[in-house]
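Here's a solo chain for you in structure tokens, the form predicted on its own.
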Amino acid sequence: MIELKNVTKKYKGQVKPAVQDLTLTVQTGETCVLLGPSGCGKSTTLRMINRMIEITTGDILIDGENIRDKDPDKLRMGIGYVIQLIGLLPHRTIAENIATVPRLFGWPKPKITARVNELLELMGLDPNTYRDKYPAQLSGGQLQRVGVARALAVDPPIMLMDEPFGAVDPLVRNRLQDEFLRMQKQMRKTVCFVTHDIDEAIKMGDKIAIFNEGKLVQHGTPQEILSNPANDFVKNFVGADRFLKKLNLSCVADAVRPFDNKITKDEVKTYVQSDMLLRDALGVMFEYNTDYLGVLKGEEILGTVSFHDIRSLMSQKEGE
């Protein structure tokens, strides 16, 4: 868990602070995403957990021990550090780079060579194909996953995020964060992940924490940021399209209902899978000109899916 107590960062020759007596909870196996306008103040909150920028007052702290007390290096090698520019070092091989902290840590040759392999091998690279190239010889959605696989070398259970996908563009970015989410389902780590793109928040995040002039204005899960904006500031960083966005939030899954006598089988013009987005799931209806879709779990026929239920579980979530 981390905790941020009354935390302020005032640079010298600032008028405001950077950031100003922020305090937030960021539980165990959580992604906080911090979120908000350029300087807000979000990367400097990021930058103090692991004192790459020193607090001015208030406390941090990790599990309980405060981070002032702990030598800034051995508190780094135990979080993993994941920017947009990736910071690989371009004389090293990937699997040397990947291999840095391990190093660090003293483990030997034959688990540093078995950690590379299981950590290219979850971002979807092929050992044999990738450890022994260059970081020039990758793309920059290939480099994004080994900036990745190497913050996950020693296992770390806190990860920091700093606009890691931003650098990417919009499909290699989707994919990026598929190939996140799923990997973190199984891992559990404690994420902080900061961005400037409230779809982005949305996907990413169990809880959003929103910063303006380097306050935080509201932290809550998706649902409650989009339901209820705390002020005039939320409500336009959100959006218009708050309704849209919403449906984000839920899958076909959510709205199905079993074939009765008013939607046949016959009827239905396209399927889609149950783990569809519903705005996904409302753009198919838009290109078929269908008011309803079939729904698949695999290959199992679930039942439908109709605009009349997409609108009543959003309004259903509106009221929550």
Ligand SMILES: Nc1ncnc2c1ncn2[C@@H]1O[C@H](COP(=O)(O)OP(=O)(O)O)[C@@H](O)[C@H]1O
Given for the second form:
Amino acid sequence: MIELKNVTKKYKGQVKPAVQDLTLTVQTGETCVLLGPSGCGKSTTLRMINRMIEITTGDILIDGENIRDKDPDKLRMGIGYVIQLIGLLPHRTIAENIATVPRLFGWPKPKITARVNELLELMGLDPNTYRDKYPAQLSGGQLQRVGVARALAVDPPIMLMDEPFGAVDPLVRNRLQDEFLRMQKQMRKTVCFVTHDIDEAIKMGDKIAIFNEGKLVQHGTPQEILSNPANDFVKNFVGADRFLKKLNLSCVADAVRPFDNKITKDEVKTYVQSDMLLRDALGVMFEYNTDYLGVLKGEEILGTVSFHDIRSLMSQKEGE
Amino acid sequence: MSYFQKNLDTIIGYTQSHFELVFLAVFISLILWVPIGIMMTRNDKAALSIMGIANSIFCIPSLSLFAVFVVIPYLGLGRRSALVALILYSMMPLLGNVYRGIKLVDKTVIEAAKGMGMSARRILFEIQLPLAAPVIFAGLRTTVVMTTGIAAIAPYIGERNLGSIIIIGLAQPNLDMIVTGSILISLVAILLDTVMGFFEKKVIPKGIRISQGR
Ligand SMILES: Nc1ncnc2c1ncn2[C@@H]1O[C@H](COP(=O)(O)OP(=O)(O)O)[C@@H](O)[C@H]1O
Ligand SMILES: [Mg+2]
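Could the form predicted together with the named molecule be shown next, to go alongside the form predicted on its own?
Up next: the whole complex, starting with the chain shown before.
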């Protein structure tokens, strides 16, 4: 658990603090996305957690221990850190890059080799092909995977990620996001993830913390933020299509109901799988020009989902 | 070429003395300027003044600089004054390139390394110096070639080396001596530069050569 308590950061010569009186808790195993426009203090907040930047006033506790009481290098060795521009060592091979922190911990060589291979495979990079390559020989997406692998090397309980997928094209970004979500489902690390992209925040975050001009303006689940924006700033930031964005947060299974005498099996023109996102289900309705879809889980028929059901689900306010 | 054949022993002595002066000057310069260059990267204000001094010294004509040290008691006529002058000249190429080389290292790489918990010491030895190696080496090569050339002026303040052949040749005048001296000094410079080039290949990490497409 990461607890920020009344944290303020004022850079030298700055009149207005970059981060002002921030109190925020990130629960163990949770992904908290720090979201907001450029310059609102997201990176500053993230970098105070691993003491890349010293706090001006306030405290940060990790699992109850004040980070001030720890040696900064030791603290950082135990926290995964991924940045947008990755910063791989250009004069070291991919394997050596991933081995950086294990080497700091003094792991024996065979253990390091095994771990590096394991991570490369986890990242979908064939160890035999990539181990001995240099960063200059890899594509942007591959480099970013290596950056994540390097941060995961000693399996740290906490990951700090500063716009980690910001520098790659949308297609690759989507795939990296999906891969990370899949891994995070098993790893359950405590993640602080910085982005200025609302869609990425909704996709990646268990919780979203929205910042404006150094202040936290809203902290909640993506659902809460889309349904009940705290003020006009948040409303504008999430966009006029925030209810459409909610369609990405639920799947067909959330809106399915059994067939009854109002809607019968004969009326559905097509079937979709229950794990399809509601947004995609709506697309299918438009495609077939229908208000009803049949819902399958594998081969089994679960029931139906209607346009009306989706509409009422989406318009529900939080705490319904 | 008759001068060369008749005075082989003298020439060998001069060559030896020339090499000695160059090696001593470069060796002391390395010990002095590399650490100072590294320290300068941690204090931009001081770095600016020090580089200013280095540039000014570099602008002083070599004969003047040699002459200045001759009047200082402990230094006087001879090798000590020559050494001090040569070491000060190398400030510009050597100190400057150590400083610039390290400053040019990608900030993101340093940021990432620090973020992983690498100590400042490790970052210096494992990242900054290897990545700055091409620039530092370029400075070292310049220093060696430049020192070889300027050392030839040192006979004016009592040192005896290959420069003596040219200086005596000019005074007599003796064209044979002037040509022989000039060719020998050039050969020494070219030889040293070639040897340095060979070492450079060994010192510069493979990953850097790949990323620069070399
Ligand atoms: N090292 C620094 N020195 C001075 N000001 C800084 C420094 N880093 C960031 N700032 C300022 O602090 C504010 C917040 O920056 P940052 O945390 O990087 O924002 P974000 O990551 O949300 O874009 C900005 O106004 C920025 O100009
Ligand atoms: Mg930022």
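As the structure is a prediction and not an experimental result, all values here were calculated from the model. Whichever C-alpha set is largest while still superposing within 1.5 Å between the two forms counts as the rigid core. Positions refer to the first chain, counted from 1.
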By the 2 angstroms cut-off, has the C-alpha of Val272 moved between these two forms once the rigid core is superposed?
yes
For His308, decide whether the Cα shift between these two forms is 2 Å or greater, given a superposition on the rigid core.
yes
Quick check: Val284 between these two forms - does its CA shift reach 2 Å or more after fitting the rigid core?
yes
